[in-house]
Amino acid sequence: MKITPTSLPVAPESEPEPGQSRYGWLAAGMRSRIVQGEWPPGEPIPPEALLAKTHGVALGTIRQALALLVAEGLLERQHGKGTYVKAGLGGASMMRFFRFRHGSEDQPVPQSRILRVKRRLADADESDALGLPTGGSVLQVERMRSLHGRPCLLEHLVLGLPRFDALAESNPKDWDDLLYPMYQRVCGVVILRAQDELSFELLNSADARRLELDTAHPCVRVQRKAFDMSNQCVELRTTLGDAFAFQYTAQVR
């Protein structure tokens, strides 16, 4: 494992608060380095022995701190390689909820077309979910996902500003089909996890027209909250798709 000078651990200057475990204190310091980007997503962290030596603690204490961060989803252990900062989500594709196939072919990757992008004031629910101050602004995005030239998913996204200012100032025609890697590349926002809630409803006339379906056609609504490395919600997304194409498989053990 190659350790660059900037990735070397730095011994903290403070000490644990009264009642705080040493491994919890160490985990908090390492968590801060991850959130601030000192240890980049997808990259290895320094070896356990080096961390223990730098912080002047037993190897077991370091392992407890790392285990805490693994449990939180910030780190992951790769067998035979070491411990890595968790890479951000790639697509976390909504397509896993749907099956749009022609014959026996594999599920294809949908193309993306941005329909509208605009800045506006956040409403109370959006401000609360995205951690924005009263009167804060958001970037509202509407995009269509298509397969074989036919629309299949209609998405409405809300992103907090100013974190996504760089995206707001870019040309939507240049946006990638997969948004999460683009968030990281353009805005430095890493999506660590997402929470989806599914429900069923009937399409209104405007959304039905865009999806080339009949008004009041049954659809699946997927409500997503996406979270960054600090566990802050940074994206609100609503995805609509044909309920007749819905297929979801879950294993219960």
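Form predicted on its own done; form predicted in complex with the DNA now:
Here we give the lone chain, stripped of any partners or molecules.
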């Protein structure tokens, strides 16, 4: 007696879990293909019609799945052209919020110099934010970002360590100026969303010296949590910079 008498070319393991909508299942599959790099960032994915046929599903269903991924920020659709994998939150697009009034130039990517890299145990707040087990460890990074040879931003990073091992074992001299694309290339971590908290304070003497500013100079502190595709926070970042060279834009809904 045949248990599965179907002779149709059904893809293996293509059983939507009960309680899971079909388009949700399809979206999950495509999400995974994006994460695994099978559909690389910036490249178009197969057209709707093909996807519908290969998955044995109606057009509308595929479109619902695609709509999900568009809402998540993974895909971008262009009428008449195709559906493209988003190039992620590139470091450059994150930096668009900072503007430094040196000369009248338009925000080139600041150069980066790694000051310190250290492996250490995570404290309670970090374990909580990064979803690490108690006793988990992190990679702590300090770096200075400069424009035209002048220091402008002092950054302090904390990265969860099972995930960023590949980075921890590499040479900081080889790191890129833009970290987020490097996270993706080296560790397969795609940053899709971030939450910034801005506040204002006066520089202490140590930070002031490194930024070549006076002690008690006004500065901006941006505390960022960066999230990956599964909405897990994977990076804690604190950035200090001259308040008078600062500008920030935000959408409110």
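Quick caveat, the model's predicted, so the values are computed rather than measured. Residue numbers count along the first chain shown, from 1. Under this definition, the rigid core comprises the largest set of C-alpha atoms superposing within 1.5 Å between the forms.
- Residue displacement note: residue 42 has its CA displaced by at least 2 Å between the two forms (rigid core superposed).
- Comparing the forms between the two forms on their rigid core, the Cα displacement of residue 222 stays under 2 Å.
- The two forms, fitted on the rigid core, differ between the two forms by 2 Å or more at the CA of residue 30.
- For residue 56, the Cα shift between the two forms is 6.4 Å when the rigid core is held fixed in the overlay.
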